[in-house]
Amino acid sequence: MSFPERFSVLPEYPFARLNGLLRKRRPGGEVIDLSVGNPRHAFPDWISEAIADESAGLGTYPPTMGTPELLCAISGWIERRYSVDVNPDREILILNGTREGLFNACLWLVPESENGQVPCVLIPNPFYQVYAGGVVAAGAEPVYVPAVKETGYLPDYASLSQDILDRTSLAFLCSPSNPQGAVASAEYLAQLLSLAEHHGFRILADECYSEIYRTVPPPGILEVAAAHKVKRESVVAFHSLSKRSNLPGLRSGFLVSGRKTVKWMKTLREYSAPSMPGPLQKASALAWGDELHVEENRLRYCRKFDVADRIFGDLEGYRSPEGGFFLWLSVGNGESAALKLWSDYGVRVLPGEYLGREVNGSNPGRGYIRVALVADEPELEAGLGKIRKFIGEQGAVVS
């Protein structure tokens, strides 16, 4: 039995093409793991306790669609960040984290066709993998649009042709964006939201990283959709608890769009996905309304990008990220850094190519590794200090 010839696509994922990479070279020193964007800072104790308490519900099928407190938990959060009233019961539809709904998206809003032409989702590139994923499985050709230094780290959709635009389905947006740490500006988000509506497709935005950021919180699509009066229908926000309360296990997360599309979504997920334990929709609940052990988190993270910036500051061309955890650093060749930060240093990164697409010859990540300000302060102003080593062995310059 032969499998679609569509998949045939897909490079393997990043993680196990670096697993592949390193694989053959030992690590040249005590190993220091920055390629995962997996959050190690402690959740509250709470959250474990809340779990135990509930553990009775782990004797029942619970509600697929969330319980009441947590639909409820969810919607005053939103009210409280963005000042956007949703409805809890119509406009939000719970994931087991992110991924399921950004993924199943495609499968669930991507028409047979779109003006009588195969249906195009548009990518940034780089970009979260999982986008691409999804857009195949839908039978969707992927249009990959760079977010580079020229245009600010975002993809610049309105710089496609007529002919793509008329028969786009969806777009893909993060903010914070995932591997740059490039944060779009409302105005930003208001071009793009007009363009989407003239063209008649929906933003997939996903602001899974909208709690660390610097200074100023990151504005959102839906506070922006609702400011310029723009039909929920068109847009689909995503959220987690993994990166903004450090609960990447709990698979907790959620999506919101207009009630016609969340219903929609809802039917479709039924048959789909499994629903979220009890006793993990009673903890998302609690962490959803809790800001304290966010904003202790952030200042965490502040903490880490004032060390990178004292690490990288005086080289030519560094920028220190607006929001997310990562540094987006520019090093001749990515796969070759990676290989020798690993061989040399014990240090581990992600090659940039591996979050890009080659497009007519070119992938934007190729020249860049993405480091994860995961680990704690002295490990990671370690690595850090023994990337900035080899930068300067290299000549290479951070842009």
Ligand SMILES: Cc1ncc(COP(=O)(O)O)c(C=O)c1O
Given for the second form:
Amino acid sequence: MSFPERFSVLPEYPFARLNGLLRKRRPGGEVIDLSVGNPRHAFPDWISEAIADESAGLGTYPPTMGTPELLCAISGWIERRYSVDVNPDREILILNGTREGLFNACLWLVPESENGQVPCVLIPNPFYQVYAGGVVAAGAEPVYVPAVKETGYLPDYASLSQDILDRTSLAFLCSPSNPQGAVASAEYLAQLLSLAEHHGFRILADECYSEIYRTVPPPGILEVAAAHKVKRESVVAFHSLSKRSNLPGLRSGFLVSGRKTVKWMKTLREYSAPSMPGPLQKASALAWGDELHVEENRLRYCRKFDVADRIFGDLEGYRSPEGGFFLWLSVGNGESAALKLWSDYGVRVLPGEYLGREVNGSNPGRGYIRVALVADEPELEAGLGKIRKFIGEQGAVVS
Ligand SMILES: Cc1ncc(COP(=O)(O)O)c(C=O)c1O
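Switch from the form predicted on its own, shown above, to the form predicted in complex with the named molecule and output its structure.
All chains and molecules follow, beginning with the one already shown.
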């Protein structure tokens, strides 16, 4: 199949689909947008100051592989956060946002064939849509694995058949997860690592929400791999400044893996990807070196979780997220709920099924809406109050 033809299996991107759905109706009130997970808390002033101070750097090509200052700031953060030693020159790859790396890792790491067959890539269902784009681009077979109530909202990859596992090249995992807000425990990660070692696949651990949690920091794949002496080549961990530092527009992230894997990915990135501008590398280094703004940010999200718990806490089956910044609310039919919330209240939310794939006639996102807790508190409270009223009117079951 030609490269463009491969993409024909991908549905329209969720936000374009949502625009198409809501275009049919006028908003039934002042618009409150809780659909897009675009962080809106302020980032520190010293970020803008650093970019301005370093603006002379726009006059030269920046180092594609990252300045030593940035690489050391990242390895220092990993050491403080996960007590893991990472070689800044050989085990880190700078990314213009994790989105870039999550897509390209598929192109770079999926072989032509796996045990003589088409390689599989495992994806939790529902999921961040870029994963599917990467898998399809790589010509691999996406295997969508339910991440639902019965599985603790994380995928149960061990339940897959031997045939699938033996031709698996990569497995995505998102923790804390978008959209469900589930956190993978150290035990879960250890079991996944052992499954990956047994069947010879790599884990792509999307940890871009790692700093948005309630009280206990979510365990990371790097620390669990180190504790269980699993070779670092088996994992690729992705991190970002978008959520932790409220800098989605900076486009700054990185991945960590074993030396061989990173060497290979560096070579390919040198051919394919744009470098991160010098002033942004400087600002990124400062952001990875400071935790105070991250703690303040986390507290703001915790207050929002409290608002949500207050509004929905009495609903049977309501689940407060363990991390990330989304509510994953069961509402019967997510698409019709999203349409009604828009036309009756002006509240914009994302139908869960747009983040899922139908497998054997069932899309695990269908009964849900995803609500982003990114608006300012008063606006958020007003929006959540309207969703609560809607659920009450519908007699919708939250489970
Ligand atoms: C689960 C998940 N992974 C990755 C990303 C990409 O983040 P960025 O490219 O800004 O680092 C997002 C952004 O919304 C996300 O929700």
